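The form predicted alone is given below as one chain in structure tokens.
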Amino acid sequence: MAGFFITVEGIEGSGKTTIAERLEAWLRSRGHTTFLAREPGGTAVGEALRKLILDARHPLCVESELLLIEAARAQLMDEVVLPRLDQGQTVILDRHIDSTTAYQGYGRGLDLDWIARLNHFATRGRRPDRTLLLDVDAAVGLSRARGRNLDVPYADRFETEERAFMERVRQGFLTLARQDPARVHAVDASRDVDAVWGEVREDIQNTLPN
């Protein structure tokens, strides 16, 4: 039996990780076999690439940034996501293809058609069954993100971007939600986390096959 594939998306500071963790715990409590991972990451190769991608001390051209992200994704899909979906599990990813389109496409200005092709190649064409887009104002998201990572050993490449970049990314996410409303559910993430979680839980409850 095919599994169910959920992705949680949004700009920096939108609350993705918190919601993804709550979602996994809730689904487990209801008897689902679940797996939660983050992008980039989720495998030994992916986590090594993640450090390189996020560490702002290492300059990356935008093309390298995109290809490293896709490499980490291909490894995650091959090693973890596709096998677990084939086993009927529910897989939750904290970031996925929409982040690449929003950040490297709308944010960095890379060609959207090329990104779509690379996303398709890295995922072998397996798209999420449901995507939760946690939407928050760019200034609010950056403020949240920068306030929580004061003790990390390096500056995060994306959290150090200017507000204008993050606003382009946010608008990219919202464009993707408008283009694919059957898959992407946008949630107002400026609210209290319990309110956000309540809407997410209701949406998944109504979407997930019995």
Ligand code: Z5A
Contents of the next structure:
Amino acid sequence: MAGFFITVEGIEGSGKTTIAERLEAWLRSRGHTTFLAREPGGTAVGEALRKLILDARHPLCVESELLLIEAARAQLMDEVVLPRLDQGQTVILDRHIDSTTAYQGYGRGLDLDWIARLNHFATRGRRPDRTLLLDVDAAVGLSRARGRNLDVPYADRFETEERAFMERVRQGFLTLARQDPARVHAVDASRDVDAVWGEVREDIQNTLPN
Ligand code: Z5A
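Please could you give me the other form, the form predicted together with the named molecule, since above is the form predicted alone?
Let us now look at the entire complex, which starts with that chain.
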């Protein structure tokens, strides 16, 4: 019996973790055997790589960043995701291949074809059955993630650059949703959590096989 593979995507502060946790609890309450992990991460190797990737003390060149993210993903697919899907489980990932296209591709400007090939290589071609894209404006996402209001007239240069980067990433995600509407469902995540969750639950209810 084949399992079901759900990914939750979006910029920082879009509410991915909040929604992924609600989704897992809801699916469990309906009798699904579930597995939830974040990317990069989800395995011992992946969590060690995550520390390297996110450690600002040792800045990575963009090529290294991409390859380390894909290495963590390959490990997660091999060790956990593919075996659990084979067992018929429901797997939820908080970020996956679309984050790489959006951040490393649209955000950092790396070649989109290379990223597509690396995504395919690391996942062995197993694509998510459903992707929920939580879409919010860059300023809203960043202010939620940082716990502060960035909509101030005295935002400094770094904040302006950060917002411009995050806006490119957001537009990348929206482009992916337009290119693959059968898989990617974009949700307006600027609303309150319960409204976002209601739409996500309905979407998954309609998408899950019986
Ligand atoms: N990265 C990458 O570059 N390429 C890749 O391929 C992958 C990752 C896989 C780590 O991601 C970094 O890795 C990330 C991209 C890069 N860095 N950046 N940018 P992460 O997922 O671990 O970190 P994150 O995206 O920055 O997580 P986050 O800031 O925690 O965002 P979130 O999970 O989307 O949101 P949340 O934790 O559910 O909510 C954040 C806050 O907002 C919290 O206080 C909530 O209570 C609140 N919240 C949530 N929803 C709402 C609504 N609807 N209204 C109001 N407030 C809300």
